[in-house]
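As structure tokens, one chain now follows by itself in the form predicted on its own.
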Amino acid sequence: MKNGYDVAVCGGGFAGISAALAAARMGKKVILFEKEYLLGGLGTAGLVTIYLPLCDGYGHQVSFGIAEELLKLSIHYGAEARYPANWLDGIGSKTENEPRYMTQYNAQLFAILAEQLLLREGVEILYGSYVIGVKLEGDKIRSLTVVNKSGTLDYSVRSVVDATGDCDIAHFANAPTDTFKQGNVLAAWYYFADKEGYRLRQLGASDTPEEEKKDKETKPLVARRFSGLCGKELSEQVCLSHEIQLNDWLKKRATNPETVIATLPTVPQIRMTRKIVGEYVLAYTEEHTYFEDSIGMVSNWKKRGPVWEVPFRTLYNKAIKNLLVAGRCTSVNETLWDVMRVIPCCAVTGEAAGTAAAMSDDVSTLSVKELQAVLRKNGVILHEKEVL
């Protein structure tokens, strides 16, 4: 049994980065387990490099705190595209006719900068590490079973944040979970370079706001859908993506011999798999609804207007009292899931989950008002009426 940690964060995507950062800033001993050797998850290794909006599209920023900090970090050395000059530099306006507070960033640079940030804050990062099980004492997780190059080891923990994207820890602990019934459509994003520069090629499932799409009725790459929870299926999905990427490049090369494939994703481009069934299930129809226990707000990246306050109750189920979830593991209905899975939402819920995990190992007794006070102190605005 390895020495204990105050907070263990499972998964190093944007939700996990935010959770680990928030917990470490509370002075806690934090370890982050990441199965890849790169932070950022789908937003780096998966090449989904669009940092979707922090605003409602009508001039009101709604996501703050670490969500905004990481956006600025992602373009520390310049944006790849979509630089939000109207938001960061005061150039132009922020009306419904102007760009939203979003950007496109370089995956590799962000991964390194995020790693350096976490290390500076005292987070221990353990790469190449899968959490494969948990040990419970009553209704609390007391250790995580982790496999990596060193073998299989148990890590004792006080609190846990499940930021795996697949809600693996909640599943291992037998907390109530639900799966994505529709299945994921195939995506085959990659980067290519030619004499005009280095660009992102978005094939298949696209995280592009409706107003930016030239073809609103994009045909799926294949008829098949993917659950994202089967090893064989994931391998087949990656092979299909590779075939499509190669064929797409060959077509480009036929007319432009200077075109080269620059970067391929190194993780499956799966968006939604499994989520917790929390103490509250937030619905798509609850836009602009006030929640007393809100821990922050998120907007609709697909279109301008909708804003959701996120209740703290969506981040846990009392069945496991020292487990919180973040990112696309959050308790929402299936319609809202496609909104909640993206980077700003991952950062908002990650910050709240990490803060709460640092404050208590029992979510059922944690004072929501005290949690909200800490979040406010750290720059998070909790209610929509406060930004209108």
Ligand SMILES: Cc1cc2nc3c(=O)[nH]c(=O)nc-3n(C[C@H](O)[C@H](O)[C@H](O)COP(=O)(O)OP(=O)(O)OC[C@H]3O[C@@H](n4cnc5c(N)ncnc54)[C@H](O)[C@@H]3O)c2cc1C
Given for the second form:
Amino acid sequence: MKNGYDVAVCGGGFAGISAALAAARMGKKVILFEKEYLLGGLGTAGLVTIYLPLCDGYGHQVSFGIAEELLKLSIHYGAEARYPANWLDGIGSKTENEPRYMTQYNAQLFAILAEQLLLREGVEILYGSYVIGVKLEGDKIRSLTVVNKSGTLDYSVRSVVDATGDCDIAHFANAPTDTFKQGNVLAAWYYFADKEGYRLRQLGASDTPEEEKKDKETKPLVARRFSGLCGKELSEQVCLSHEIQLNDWLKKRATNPETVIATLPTVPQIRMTRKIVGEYVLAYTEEHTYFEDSIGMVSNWKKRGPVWEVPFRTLYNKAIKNLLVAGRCTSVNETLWDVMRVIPCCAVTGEAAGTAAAMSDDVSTLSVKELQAVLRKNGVILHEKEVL
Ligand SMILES: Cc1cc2nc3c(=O)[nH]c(=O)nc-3n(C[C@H](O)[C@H](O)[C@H](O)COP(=O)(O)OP(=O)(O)OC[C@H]3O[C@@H](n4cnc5c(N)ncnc54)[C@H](O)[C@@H]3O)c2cc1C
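Can you return the structure of this protein in the form predicted in complex with this ligand rather than the form predicted on its own?
Now the complete complex, all chains and molecules, led by this one.
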């Protein structure tokens, strides 16, 4: 048994990076377990490099704190596209015709910069380390079981943030969880390069059956849908996407012989799998609703206008008192899931979960007011009335 960590963050995607950063800045001893050898999750290894908006689309920024810090970090050496110049110079878009506060970044650079940032802040990163189970003591996780090149080891922990994207830790701990019943369409995004540069090809872009019907361009690549929670099915998903990527490139090469496939994703491109059933389930229809326990705000990447305050209660279930979830597995209803799963929202929930995990090992006694005070001190704005 390895001892001595205040906060263990499981998963190093945008949610895990944000959680680890927030917890380390509270002066805690933090370890981050990541099964790959790269930070960023879907946002780097998955080649999803579009940092969706921090604003409502009508000139109001709503997501702040680490969500904004990571956006700026992602374009430290320049953006790939959609550069939010009008925001970064402090002016902000005033009309709905101006671009929203979003960007496109280079995955590899972001992964390196995020790693350097976490190391500077004192986070211990353990790559190639798959969390495969938990040991419980009453209603708390006492240790995490981790497999890596050294073998299988138990890490005793005080608080845990589940940022696995798939709610693995909550599932291992028998906390209430729910799955994405309709399943995910196949995605086969990849980067190609030719004389005109290095570019993202977004194949299989749609998320919902309604959108597929609306837009012929985004019709499903295959009829099948994927749960993202079965080892065999995930391998089949990856093989199918490879086949589609190859055929797509062959078509390009027929007219443009200089085209090459530049980068393939190294994690399956699956959007929604499993989420916690928290103390509160936030609904799509609760846009513009005031929540006293808000830990930050998110906007709708699909359309201008809607803003949600995110209740702290969506990040935990009291069944396991020292576990918080962050990222694409927080407690939202089926319709809101497609909004809450995106990068800025993952950073917002990651920062709150990491801060809370650093403050207490018991969500039921944690003072929400104190949590909110720390978030505010770190630049997070909690309520819509404060930005309008
Ligand atoms: C095809 C596609 C297109 C998308 N388009 C966009 C877009 O344009 N813009 C946008 O903002 N979002 C987009 N998204 C959504 C967004 O990329 C993800 O939802 C978001 O990045 C999820 O972040 P996360 O940190 O919650 O999870 P992930 O990015 O999934 O990170 C989880 C991390 O945990 C690790 N992990 C998992 N299980 C374990 C374990 N048991 N032990 C140790 N490590 C583990 C994984 O390796 C991974 O690094 C898209 C997603 C897909 C699939």
